[in-house]
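Below, in structure tokens: the form predicted on its own, a single chain.
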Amino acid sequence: MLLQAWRRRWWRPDQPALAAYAGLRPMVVVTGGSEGIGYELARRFAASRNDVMLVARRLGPLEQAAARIRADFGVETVAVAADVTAPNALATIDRALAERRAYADVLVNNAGIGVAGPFHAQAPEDVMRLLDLNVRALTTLTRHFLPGMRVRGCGGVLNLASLGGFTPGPYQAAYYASKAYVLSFTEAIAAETAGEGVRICALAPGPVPTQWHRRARAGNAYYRYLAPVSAAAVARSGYLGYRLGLRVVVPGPLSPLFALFLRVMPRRITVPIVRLLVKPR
């Protein structure tokens, strides 16, 4: 309790904004939600009680990941087709709140994807699909789902940002600095909602065994085997760091050592490092 009004000690109610929320109740909405660490994540919040919404383009996955939290944990598990790039997302995702009662008092950002290789050498459309998911997207989702939450007093931002944010990556050049955007605002709107009871927590997981390398064609690369983490435990580690109020969780034994040893060493030491472990084989 100490701690919570700690969290919210700048924070004042202000009754005519919250009189929107009446009769309302929370859900967890989880983007990438139907494999890997967001199904994990989603998974975490739904075991301590939560109910959960999973937003994904592919209704079908979508559905058994959705039905499996359900059985599992009792909880309401909705799943919502849509692709959080496309223009009507936020209008699809806030329909089907609005269908339940509910409001999104979390907010997970893990929807993202990789493309590697040499920068010069990969189509201009995945570049860009790139930007709009790592970047756009989450940027767009946490822009409307913040005030209602610094409104509320409660709630908070999960954001997935990458072990690799805290680097240029050569051959992953577009993902590495997506990352890197991820890590800079996350830490800064939680230095600005700082006292108002928002959590803003970014999510810096190094290699992990899931589907996202094969997908981003760097399935050989010689970091997948630096120190793998499962997603169950970035889940686990992620989810703990946010209900802590932690700003950055960088999880696993060894990458909180990597993550410093990026961030005190020049650029000119650790660019060349890198640039070997992550170039495709």
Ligand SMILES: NC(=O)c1ccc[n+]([C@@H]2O[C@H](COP(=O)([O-])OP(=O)(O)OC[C@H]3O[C@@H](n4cnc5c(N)ncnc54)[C@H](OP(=O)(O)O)[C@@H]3O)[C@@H](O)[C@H]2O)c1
Contents of the next structure:
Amino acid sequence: MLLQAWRRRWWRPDQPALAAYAGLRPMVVVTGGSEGIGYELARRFAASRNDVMLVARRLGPLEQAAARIRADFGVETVAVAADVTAPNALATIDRALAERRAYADVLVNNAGIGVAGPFHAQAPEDVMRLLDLNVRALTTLTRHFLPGMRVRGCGGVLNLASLGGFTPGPYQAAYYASKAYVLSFTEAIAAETAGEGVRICALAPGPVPTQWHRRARAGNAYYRYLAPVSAAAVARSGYLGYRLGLRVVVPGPLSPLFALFLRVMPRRITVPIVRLLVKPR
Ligand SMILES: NC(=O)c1ccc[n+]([C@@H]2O[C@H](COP(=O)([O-])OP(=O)(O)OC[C@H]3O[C@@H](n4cnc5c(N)ncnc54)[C@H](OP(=O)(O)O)[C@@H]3O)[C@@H](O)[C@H]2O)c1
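Having displayed the form predicted on its own, please output the structure of the form predicted in complex with the ligand.
Zooming out: every chain and molecule, the one shown earlier first.
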């Protein structure tokens, strides 16, 4: 209660703007919510009695994920098949929300891809797809939903960054750079909106055993064995950190130490180590 009052210390209700949300109900929108970390985050929000909307491209896995969450937690769970990089993605999500008389109370920008290997050998279209999803779509969705959150003085944005966002990442150069953007962008917006009632948080896990690494063609790189944390544990930490109003959450017993190491040590020392760890084998 006291924490909520502190979080809203600069928030002033704008009644005409608030009236637009009268009779609507809150939903948690999770991009990439059909599997991996996004699915576990959706489950975590659902476990706390939030209705959730899962957004991903393939309808089959989406519907299965939504059915499991519905059965386990009894909350409304909506599956929306959309590529969040597509020009009509915002309209599709808005329409799905309007059909349920709902608004995006929380936005979880989780969908993200990687591309591994020497940068000069990566297909240009793969690199552009990565930037489109990890940077452009995340920014577009945040820009779209944040104004409503500020009006309501509650809700917020949980952006998936990565431990890789703390350092340049040879052999995953564009991916690490995209996550550095997510960290910087999220912390900046969190500072801008302090006291307005919203929570803006970056979740920065180390390696998590999901299909992501195979899709990124990261091979058997050593980093994958560096204190991996399950997607469920990442979601638990991310949810808790978000609820507490933290700006950056690094889950796991060892990853916070790695993040500190990457923050304080000179890059002349850290980057060659990262290079060794990330190089596909
Ligand atoms: N796994 C790790 O070690 C790790 C570590 C740190 C950070 N992260 C970050 O955490 C996030 C989730 O990773 P993950 O390991 O859970 O990935 P994942 O298992 O590969 O799952 C990715 C999810 O995103 C969806 N997706 C992919 N492209 C999309 C698009 N264009 N539009 C909408 N949905 C899309 C996928 O469904 P469809 O294919 O059906 O669209 C799937 O639901 C990513 O941002 C990743 O960079 C992962």
